[in-house]
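A single chain, nothing else alongside it, follows as structure tokens in the form predicted alone.
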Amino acid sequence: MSSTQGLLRDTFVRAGVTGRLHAVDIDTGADVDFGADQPVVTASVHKLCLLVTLHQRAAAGALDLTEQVECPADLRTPGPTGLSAMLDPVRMSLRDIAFLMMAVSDNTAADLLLARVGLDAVNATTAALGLDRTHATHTFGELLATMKEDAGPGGAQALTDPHVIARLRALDPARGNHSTPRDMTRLLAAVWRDEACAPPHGPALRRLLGLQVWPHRMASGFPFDDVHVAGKTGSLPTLRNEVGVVEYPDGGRYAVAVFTRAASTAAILPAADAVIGTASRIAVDALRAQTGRAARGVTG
């Protein structure tokens, strides 16, 4: 086991989680593999696949991103942010809905876009990009419905019971939306190289990933004004994920995918969030050391 593998193992253990990670230098292909080919539940990370599909459809002329969409008050997918949390009818463009989906992981926004492009199109997109281990079986509303059904009469309160957690189909990559860390870094690299979508759509994808508001996971490992982190989180009971790209001022750019599962069923576990940043930093420092770039000190 390499020193990097040992550091990652110890870091995940100290945080009380099981972790899977893949990190790749987008320009050299050098990588760090810590369970990179293990199947993982994507949760809201799958919204990145949907975003790429939306822009590919726009690039093909199949839809107009300024198209206005109605969102009635009584047709909302549950969630704590964005349209999911609003009370009144809303009308907005596809591209602004996409912004809410990526910036605050809005579940209603995601399902509005899925209604426009279709789940089959999302799976066709990932297949065409060679992401053979990535597949979506549920909309976000359907995924949450399986959790409600599996939780039983105890409802959301039951989701702290380990026995209930163990029977949630949403947490089983064999029965829900899934991928691997390696597939996700491949997708991110394709986005950053304009291979998933040519300009102007490629830069638009990167802009939206850079507008995510959450600083407590991957970005927490890179607390520097001149290091930019753009990513997408995913969360379900005991699961905390993030995939993203870390860009340094010397031109280094690294796609990182981290998927974790906590032993504790507590909803608030700061250490389990922060370990995504710590593990990402360990992996990126290792990649930078391989190319002679300083692991530290680039921020002055």
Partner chain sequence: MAVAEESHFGRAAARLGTAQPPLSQRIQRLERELGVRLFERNSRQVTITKGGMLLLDEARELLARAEALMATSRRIRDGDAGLLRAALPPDIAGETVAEILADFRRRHADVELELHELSTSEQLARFASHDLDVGLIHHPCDVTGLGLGPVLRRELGVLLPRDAPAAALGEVPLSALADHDLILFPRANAPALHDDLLTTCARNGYTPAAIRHGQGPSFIRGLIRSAGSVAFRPRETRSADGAVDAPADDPEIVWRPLAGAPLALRSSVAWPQGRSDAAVTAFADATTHAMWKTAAVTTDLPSRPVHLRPAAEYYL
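Any chance you could show the form predicted together with its partner chain after that form predicted alone?
No partner chains or extra molecules come along with it, only the chain itself.
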């Protein structure tokens, strides 16, 4: 495993990021650990915890996923996608709101669901799954509000100032929604084993994770038509994360969590996005080699 560690270290360094990774073979428990127990800021990755909570509440009969919710035009959490970017009043079901939250990381959708289930329920869900180091303390609107406050009047341009980056509360795991790579792979494995939610909710969760539109992070490491990648990204200034599950046609399935922090403050850093895929692939190849599955084979 030490060559995998070296490879991961070099790969993260080349991409100009500090990286933390945990990857686990969902069926054997074999894992790759590269800073897997470091506390990390989850950012939008926490939407996965919220989605699991929503489905657990539905399974318990506490809410109906087809229930219609009003989203007035003047109550939107800032964001560049989905309801956050739309201008007019919308009415849609809880499960379609969940779709927007997962497919395009819609911040308004997430806060609508959070208002429905509550932060405490999200924390109860993660605690019950044994994610001892995962905790949510704020909504997405509250997170963005601290960023706006810390960045000051300069807006997005201020985010290239090292002093601004150094003082962003949003980047401090101790102050906000946080987890560890190991906790996130544990959550994904529970979702894939139907332990987080029994059918039909388990499959519904996995469907939504598979509908995420972003191709530039984890999925970019697996340019194979027969390999399925499902995941949820998370991003904040200098932070790029994704947690997901990679499934091979031979039945191999791997939960992977990658959290990075870039040295550069540039908003657009393709190499820092792509390294999440490259590192995931290195870890998955190592796990597949361990179990005798072809590292890069067509089908095992």
